[in-house]
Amino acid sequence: MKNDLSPNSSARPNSKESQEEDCPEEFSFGFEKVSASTKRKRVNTVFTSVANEYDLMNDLMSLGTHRLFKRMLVEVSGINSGDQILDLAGGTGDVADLIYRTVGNTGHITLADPNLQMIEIGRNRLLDAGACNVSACVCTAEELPFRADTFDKITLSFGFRNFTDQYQALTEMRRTLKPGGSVTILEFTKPKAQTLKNLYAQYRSLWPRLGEFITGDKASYTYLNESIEVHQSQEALVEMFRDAGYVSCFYTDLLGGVAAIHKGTKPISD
């Protein structure tokens, strides 16, 4: 069994440590460390806490900007009319919304997320929109329910920090992307200017009060932010997608540092 090397509990073993089989496998839950089944059961009960104010709440943290965001990942992931989407941790059907009028009639998206009330609101939403070109699932990332050489494109927003094992998700991806695909994910960063940095930290600071206030629940946002500290750098993330197999991998820092967009491709020889 494979150690943590990393806060975040995704980089890849080194021999020595892969041999250390006794040593029981931890991932990080913000500041703790906890067991696979912990964290999952965990982060499950985090997103059924949030869930029916989970976009109000991205509004209010973010003073809108998450959707600016959103839009600059569809555009990055170079989504095209037709194509097969995976839209993975895809929460309440806000960037699936955005990726059906790319896609078309003639695309499909498929919404997963490991969290059924999340899944619930978004399914909902598209088809609210009219979307008859998409599919829910449940399921986790680390162990997807498709095919191989499925899609064309997975995109992630703000879901990968909550994955227990991210390296493995990554091969995963890999694995239900057609030769050529790619996954782009949107995630959290800290800002690398220390003056921007120490301003982030103070106004995220405001988010634990501010989700008491509106959901009631302190807890799930204390954990956000514990989560976003201990997420690993964004040179950190472009190595993992190589060591996953990915090619042309690359990132663009949002605002700053405060978020930034990871691409990576499925070789075409895979």
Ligand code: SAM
The other form holds:
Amino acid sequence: MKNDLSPNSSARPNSKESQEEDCPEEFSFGFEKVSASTKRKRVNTVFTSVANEYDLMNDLMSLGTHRLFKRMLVEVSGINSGDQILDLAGGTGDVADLIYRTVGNTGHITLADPNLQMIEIGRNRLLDAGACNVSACVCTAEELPFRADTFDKITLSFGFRNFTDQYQALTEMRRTLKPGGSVTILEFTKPKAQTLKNLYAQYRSLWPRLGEFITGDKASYTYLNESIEVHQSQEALVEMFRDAGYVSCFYTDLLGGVAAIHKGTKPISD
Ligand code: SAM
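Here we have the form predicted on its own; I need the corresponding form predicted in complex with S-adenosylmethionine (SAM).
To see the whole picture, the full complex is given below, headed by that same chain.
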């Protein structure tokens, strides 16, 4: 896999759309309930639309703090030299960019994302950086095209909220982790303190207008706000980790709970 930075469209999982079209509308796309295939298509449309200005918007919306959060994600992941890493929903590759030097020549990072525009930017970023231990794979978290027991660590930054079937994604991640391997998730959350929660909600209400100004796409940033609003609580996500068979599960709030890092470990023996 080394030196292979081309998006691997052959790794795209087989489509289940014909089955999903018949499914009830049970997945949240922001405040709407939609079918699995509709959610997947609409999320893909969002990231296709914003890909070119994605990094700029992250810096503007977060006033740069997303960079700090991502460094904390890497820190909590506990990545070592020689590790095999999956950076899932890796998008424009900034987390992989933080990691590739640490894993070194004996390690490897797979940047995985279903959106071609996002992963192409990520691939180019890593090529420009001269990373030769990274490959790119076009796939969804719900159907990972990797063998069981492949990765030492999985990192996942601001992607989980967008997954169609989050439990299935955790199950797939667990399958592809080596025994004792871990998944670390950075995601938006809602502060518990009411004052901060209100302030943060007011601040986020600026994002769709900013998105419209920078990208010409207000709807995608309205979706962003709504998806944060409907995302499960930190405690519920810890429970989901446990249900999916992880151990040593915990979370830590960042900046009073505007985001959180969750971590779970695949048991050494099942
Ligand atoms: N990790 C990058 C970061 O932190 O900046 C990108 C995060 S971006 C908000 C969310 C990413 O999740 C998008 O690139 C999107 O294509 C990807 N994504 C959406 N649905 C997905 C799924 N079902 N499986 C894997 N990735 C998905």
